[in-house]
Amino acid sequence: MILVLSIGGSVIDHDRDRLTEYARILRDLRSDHTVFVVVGGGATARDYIGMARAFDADEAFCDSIGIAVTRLNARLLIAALGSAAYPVPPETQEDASVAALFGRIVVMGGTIPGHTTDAVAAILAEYVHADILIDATSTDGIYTKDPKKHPDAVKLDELSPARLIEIIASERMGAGANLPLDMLAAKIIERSGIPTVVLDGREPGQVVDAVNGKRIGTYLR
């Protein structure tokens, strides 16, 4: 199986024993599948992006600092990781690709402006014919509302990727924003039909559990 893993940067900021158990989890998945992982910058990187949004710096800028960030947090995981990771985090899908001939685990962060985590996850997962995307946010699952503001939000146990764009349409995307999925990453899952779950980052062994079949978090489909 080829997995793609997308890690919200929010899941591991500054947590040196998720990290551990995150590399730990992918060592294991390693041996009988090809793993990526695409990681995010968190609110490392949020708090990065505020200070230059304070001295005016425009969009494509803050996107640019955010995508440092994304790559400094992919070296920590590959230094989690060790041996079993590919050194670098590569800057492309297509370098992705390249490294994973290697045989280890490829970790990469941002890669252009104007493109989260998120939709480099769901980029690469088409490239790499992916059987399994899997989004590994902070929270359990995909809501009909941000469930933070509205208490009458509901869990979505499986819902199609166009009825996922249509609960982010009215989304604001600027750098850093803290979506569950943003409009991009969708409409690449859609077209590219590639199984997704979406589900809590904070247990990493509910992507073992999602790798294994098991019905957690939100499935797209």
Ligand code: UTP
Contents of the next structure:
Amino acid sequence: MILVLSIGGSVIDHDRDRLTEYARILRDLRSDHTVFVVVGGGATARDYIGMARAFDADEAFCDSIGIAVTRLNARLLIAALGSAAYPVPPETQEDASVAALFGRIVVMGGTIPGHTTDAVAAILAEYVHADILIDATSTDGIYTKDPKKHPDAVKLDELSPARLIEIIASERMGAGANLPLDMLAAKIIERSGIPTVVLDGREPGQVVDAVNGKRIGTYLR
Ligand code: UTP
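Show the form predicted in complex with uridine 5'-triphosphate, please, because up to now only the form predicted alone has appeared in this conversation.
Zooming out: every chain and molecule, the one shown earlier first.
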């Protein structure tokens, strides 16, 4: 199976134990699967972007800072994986697909300004014809509305990408909302039809469950 795993930066932020656990799980998965990982920037990216904004840097410049942090986090996971990983984070999906020919786990961060690593992972999944895209985020799935603001929000076990796009576009889930996926990622998932699972990345074992077909988090199809 070809697996693309997107790990939110907030899932691994400054957490050595969790990085170690992901490294262990990914090494195991590598024996049976082709594994690609895209790592986010988390709080460190937000800190750096906040500082740059305070200096009136434009948004594209801030995105470039965010991309640099995602690549830094990718290097940290590569360090944790040791010889199981391709040694550098590719800077494009095309380079990632070539890097995979060496048979190691390929870990990358962001690519270009204007989106997040969710979209990078969705495009990579298209590019490498992934069998599954797993988004390991810091919530346990997708809700009907932002659960942090609305106690009556309901977690969805399954939904269509079209419905996800509606939820993201809705006012309730607009600016500042706690969305597990960005709009571009949702649109790529819709057009590609790649089976996608959004799950709680704070419990790395859920990734193995999802690969083994267990219904967990929110299933998009
Ligand atoms: P993340 O992918 O980490 O953003 O990229 P996020 O989803 O908001 O945060 P976490 O990791 O899930 O907590 C960090 C920032 O880097 C820039 C964007 O500014 C993004 O918000 N970025 C990242 C890009 O511009 N392009 C990319 O391909 C990736």
